[in-house]
Amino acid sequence: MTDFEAIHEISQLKYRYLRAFDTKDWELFQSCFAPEATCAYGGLDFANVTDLMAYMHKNVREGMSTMHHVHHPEIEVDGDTATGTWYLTDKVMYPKYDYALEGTAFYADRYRRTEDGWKITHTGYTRVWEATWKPSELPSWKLQ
């Protein structure tokens, strides 16, 4: 496999990870990770995938709408491992709790090639900026 092919497969993995999160497909989301994976999301740190999944099941609920877009990937392949930096734009809307968030961040990822394809061994981001507000304070705001 060439580095170009590996970069394409890693990009597909990252996009699948985000789609699984935004559609709350937790089985697909978990399948993106190697068993030894760790995560660090701007202060939320997980030492293993089991703890990450428990958090997601408890805190990312029905009625919470999310959007995660990544772009400008910088991926470096070194044999069966790779690193990636991605620029994230995200939104979270949770009308039940009168909460909305929009922000940007940089993901720093590590990957490992397995028999089942590339898997995430670490993912995490550092925020560039984050804005939150109460949708009820914007009279014309509505989520459909």
Contents of the next structure:
Amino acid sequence: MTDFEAIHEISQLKYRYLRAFDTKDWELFQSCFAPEATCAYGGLDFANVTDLMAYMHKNVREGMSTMHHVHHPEIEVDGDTATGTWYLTDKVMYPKYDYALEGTAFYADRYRRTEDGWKITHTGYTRVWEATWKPSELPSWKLQ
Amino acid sequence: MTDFEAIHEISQLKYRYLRAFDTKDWELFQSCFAPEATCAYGGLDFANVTDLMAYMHKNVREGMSTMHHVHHPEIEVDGDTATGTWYLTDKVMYPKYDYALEGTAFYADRYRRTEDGWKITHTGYTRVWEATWKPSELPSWKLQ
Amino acid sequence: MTDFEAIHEISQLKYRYLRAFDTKDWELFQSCFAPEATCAYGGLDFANVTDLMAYMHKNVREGMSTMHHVHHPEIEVDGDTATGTWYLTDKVMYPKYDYALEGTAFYADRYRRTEDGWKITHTGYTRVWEATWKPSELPSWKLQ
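For comparison with the form predicted on its own, would you give the structure of this protein in the form predicted in complex with another copy of the chain?
Following is the full complex, with the preceding chain placed first.
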């Protein structure tokens, strides 16, 4: 039988993690990871959570608008560990640098059940495609 | 234990509500609300369903194409009431007015179980970001 | 009671089918269909899987980037058959032909439980809207 309770809790974790990123709630973001977690965002790797958080604090700043949506969960639970495939679509808009990005990727995550609920032990994705453009080429384009 | 049956029914309600909006099926749209429902769409407030429906009939017209997709449900059920956080992405395209919008927002909904199934008692969202542009600046852009 | 196990398996089938399309894994794609399956993609009809696969092999080529995301499942299970409504958003980008498309549609699928799990017996969609444009009009636009 499918472990719907675990799949549900892992989904809630993933949604919380992405909501924290897009609202720049770094305390909530960090709480989604197990202490030993690693990350691999399409070529951008982090061997530990300390390095990950330092990068986020430095690079994801006010004025940078993002959107991370995940779809199509394919989650496999095996006792207290689980793997998850998600289909990501993300957008980054940084008017200050005349930069806009839209992309899709498949996440390949690993999770672990802890005393404090399910946590991410590894998150990473492989791009399907990525498109970038300069908003200044569309003079009416306005972000708020 | 998670009340999957209630979460499922509330999700179906939310999907029906958005399908009704994007297909301009106003009878179906109205059937999603409890009589006492209120709305707060990022600054556009409605104190009752009558005002909401009058606004929709007047402003969402033929020639205005929309898309409302919700993701990442975080639904909490407490007996016969529930709250729901959803991550919205929406598009509005109105070629007649040379207008296109794309945005994201977090919905904060409230629901109530009635004799006729779950209904919306309050729906509202807070924008994360919103971008607008004039399609005429991209001469090849064509909507059908 | 809602048959969550069947809904879950049908969802996994649908996600696999779309992942196979966007990653051009045609063997996996074909495995999602029952032998008698038919398709109706907004005016593009296929009476059998052989014709469908011939079309895909011929037309979905390297250099054509796609994204197919489905949301808002409204799945009704009736014993060993089921119907599914999904809200699609899709993108097609083919720089070689200076072509980009974005659209939304409602899928109306039928499924059948086989000895090898749930399979698609019919998949088809009706467009809500579709927009096309020429990437060359945005000189900075770059796909990779």
